[in-house]
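We begin with a single chain expressed as structure tokens, specifically the form predicted on its own.
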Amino acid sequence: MPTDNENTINAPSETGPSDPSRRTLLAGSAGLGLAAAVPAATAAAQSAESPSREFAGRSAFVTGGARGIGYATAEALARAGADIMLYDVAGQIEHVKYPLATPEDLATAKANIEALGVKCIAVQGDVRDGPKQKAAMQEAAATFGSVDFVVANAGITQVGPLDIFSEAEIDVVLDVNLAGAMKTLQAAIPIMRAQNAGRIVLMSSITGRRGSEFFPVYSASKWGMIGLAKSTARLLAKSNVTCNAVCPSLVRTRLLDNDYILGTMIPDNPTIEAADAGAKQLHVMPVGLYGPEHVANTVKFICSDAAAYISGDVFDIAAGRNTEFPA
């Protein structure tokens, strides 16, 4: 296996990323997801006088950060001063059925990121080897003196029924989005915990609030990060770390714009106008589909410290889609 180091991306783009959108999102009945993180001790200071830069100082390691929700989150955090690291897989998964982020779109990110005066690391690496992101969150601590906000964002996902998957099809769905979420908060919480400070935010989805007979596995993935950010909230709580969730519904991602999503789910016309005509009727404010910067900014306030207080919450982003659940 490649070493950090030769999966660490310094090269330049003068573009954006090819498509600012991915990861996270599901259409077809109702779904999607994301995620981000709290501020350290050690930079408490950011203030009043510079309220655009509020987390300068700060530090986030945003997994799935090569485009969609997490390159829109990381860019929002690093507006507001924060340093990035952005973990991302930047190739194909086996069994995943649409083209993830490339090399390319992950030293775009990088080189976007930079450009707005805040550091950079850009690791390509998959958040189901949990040594690997280890690594990669002790280099963001050493490299930026903290590591205040966690982005549990990375995320895949498929469509059918739950008995047309193999097993392999299933686990690697539960093996990226959730146990991926688990080993990016085993690598964050001794340096959260040493620091007394932090945010984490996991990126779940409205099809982790509802069931959905077109994505079984990954709704079931999405409520399981509903669970996780609860217990870890009780967790580490007496150690100054909120722990949050995000459940964003139909956002214009790769994740959703692409030949295996809209030929499945809308096989008559399967195209993201159709998409988005779709997403109208579902949501009841007059929206179709959603910029992933609706979620970032979402995930901003969390990490903010007008959130010190929030923890073990759930936050919606569904344009009144969620007035339909219980509670």
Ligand SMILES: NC(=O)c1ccc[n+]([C@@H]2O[C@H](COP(=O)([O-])OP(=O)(O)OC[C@H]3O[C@@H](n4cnc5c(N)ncnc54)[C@H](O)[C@@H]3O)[C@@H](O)[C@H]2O)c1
Given for the second form:
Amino acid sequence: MPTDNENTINAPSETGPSDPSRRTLLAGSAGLGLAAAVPAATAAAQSAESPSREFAGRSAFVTGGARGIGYATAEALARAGADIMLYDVAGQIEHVKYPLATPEDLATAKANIEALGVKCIAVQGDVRDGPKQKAAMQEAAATFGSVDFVVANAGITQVGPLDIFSEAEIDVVLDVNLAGAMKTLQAAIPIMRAQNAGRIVLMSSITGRRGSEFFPVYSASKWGMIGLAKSTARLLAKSNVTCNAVCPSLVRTRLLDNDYILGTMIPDNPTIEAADAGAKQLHVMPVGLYGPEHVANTVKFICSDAAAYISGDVFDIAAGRNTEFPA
Ligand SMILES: NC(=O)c1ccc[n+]([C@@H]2O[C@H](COP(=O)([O-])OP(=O)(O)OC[C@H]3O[C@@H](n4cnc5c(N)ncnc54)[C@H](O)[C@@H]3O)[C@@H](O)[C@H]2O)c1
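Could the form predicted in complex with the named molecule be given as well, to go with the form predicted on its own?
Below is the whole assembly, all chains and molecules, this chain first.
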């Protein structure tokens, strides 16, 4: 099975998959001449794992996992026992006006996940690079024995009315947020089909549920994620794979907490406190910017056995702001 170690941050641990059902999957998946094997979700559901380690023996591939919502999601899944591959660009992308994660962020994320007692592989890669992402996911399948959960979370943003953006600035947001997620799905599809099981979560946004004058390209990319989730849910339904979209509102991460975003959105008072006050006005419930663990907990639920037949759905995490959306 092809591997892509060129930008792998540290070597994965040398011990093999601990769960026998996943060894079966691995044996059936060599070289992607994938034979249908025991569905990982079914196998794990039949085991007597304690609820707190409900994902023991399973694994997750998380894009944009070096920090923010992606890291929080990886941590929540790891706390429940899942092995993790973090796939993050961990470097700057041209036309993105705020700092993305660094290689140090990615290495720290990997160390923190490993400290939870699971395996973690960190790959420095761009979701726009389809072949690299595919090789990374195949490496995850080969190392962990399966890829049970895929979280297409990597994303970037920009602020301003549509007419101010150059072609390159439009392209980069669509390429990362939407086409990048499509490439994540293309990597996942053959693996999950062969497993006859899997959960896919696409990170959309409430700007994918309502128009946004000042986030036009970002909003379009996030509306696209919902169409992509529903289309993929149909495509993979017969393989027992679910696909859902998650729509956070305003989360306390570096995507918002940076000079470019704060300075453009709130030029009179470009502080995180002012952003928090703005978020309190936007939310119906009495909360401002909330922590990424709230998004992570929703993703964890979608990956759980309790959500086995929830597919093609959209989960708003918007502290009531979503009450204005049509059903
Ligand atoms: N923070 C919010 O308020 C909010 C709200 C709704 C939706 N979201 C979405 O949640 C997701 C995560 O956002 P966040 O708030 O954690 O932001 P963040 O900037 O803290 O994290 C994004 C991560 O994605 C990585 N990344 C960016 N481009 C990449 C690429 N081309 N390939 C691989 N990795 C890449 C970055 O390095 C970073 O680690 C994004 O899709 C974002 O649009 C965020």
